[in-house]
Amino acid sequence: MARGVMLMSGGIDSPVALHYLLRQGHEMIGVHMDNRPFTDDSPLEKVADHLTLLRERYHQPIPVYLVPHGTTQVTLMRNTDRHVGCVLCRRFMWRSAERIAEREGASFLATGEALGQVASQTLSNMRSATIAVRLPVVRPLIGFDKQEIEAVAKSIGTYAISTRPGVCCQAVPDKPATRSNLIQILREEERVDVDQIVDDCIRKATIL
């Protein structure tokens, strides 16, 4: 089996996706992009509790990196088109995850994305986001609907954790683009120092 890096948000989807990969025998490492101050402490607390539960279930250590992402959000909000903010945000998340995968000798990235559930998960937006990285991206839930994901979450015990009260990310634009043009995305990224942003995130990352 392979070693992979899983983006963990604290929501319903990512622990379910992680469950499927662990069940298949893959060795997984978590990455949580810390969006504070655009959210509260609850996403991190939920991720910690999800991983405690899944570690016990699968008898695997599942280390998790905490990567500061709030300053990246500030930079993007100040310098780029807000309508494509979610796609740009995801591109930086994937870059950080890939850098950690390279450090950890992992061969793939993974996410709890399911097609079409939110603005960042349309086909064009997912493509625009993941084209920023070279490693393959695995999406165990890509064809699931929300009810199916919630049913699995309840069966493995993560649903109650995911649905605890908390502040959703406040950096999401009022009208996020549901279709993105890669040329536009690349043009927007020219407004910021991509390598410096990712370098800073990885340098400040900690292992929980």
Given for the second form:
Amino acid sequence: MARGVMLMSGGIDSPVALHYLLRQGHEMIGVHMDNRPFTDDSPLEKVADHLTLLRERYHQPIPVYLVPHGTTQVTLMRNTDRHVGCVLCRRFMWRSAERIAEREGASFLATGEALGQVASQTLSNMRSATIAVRLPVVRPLIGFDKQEIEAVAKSIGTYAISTRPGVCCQAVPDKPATRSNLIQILREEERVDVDQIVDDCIRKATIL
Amino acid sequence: MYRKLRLCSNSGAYEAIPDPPIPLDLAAVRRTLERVGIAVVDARVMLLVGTTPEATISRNGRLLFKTRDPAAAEVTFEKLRALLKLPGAAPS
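Swap state to the form predicted in complex with the partner chain from the form predicted alone:
Every chain and every other molecule in the complex is listed next, the one we just looked at coming first.
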């Protein structure tokens, strides 16, 4: 079995995806991209509670890195086209996750994405986002529909945590692009200092 | 005029939405708020405002208050409305 890094948002999908990977026996490390001040404390609290539950269930320590992402969002909002903000945001999340994977000796990245659920989860947007990293990206829920994911979430006890009230991400543009052009994404990204942003995020990351 | 304050879709905050939208000059809004000592982070398309509770102000006049307490949201809404000379909310 392998060691992997899982992006955890506090939503319904990521703990279900993590559950499947843990069930297969993989050794997992969590990464939560902290979007405050564009959200409140609730995503972080939800991730902490998801992990408490899954640690008990699978008898694994599952460390989780808390990576500050709010400053990155401000930089992206100030300097790039809002229309592709979600894809740019995801590219930075993946880069941070990959840096942590390298630090932890992990060989894959994982996410709770399911095809077509939200703007960032169309095939072209997922490709534009994950092309920013070299490690393989595992998506245990890719072909699930929302009802199936919710049913599993309820059965493992994470659903009630995920659906607690919270402030949704204020950085999401009104009309996010659902079909991204990689050349446009790369041009937009040239407006910011990618390495500096990721370096700062990783330097300020803490372990929960 | 603003619609009555309501919980946002994830039920974690109250939002005030103008109908029709009110185009705001965020640079001017920022100056106004900073003049009275309110901290503001300018994210170009929105301002993050250090009131209690924290608020965000969008270019289309939408305000969001990070609290689940309707009274606290209302107080901050009225404070910002007065400072920025925004129209009032629709009666309940």
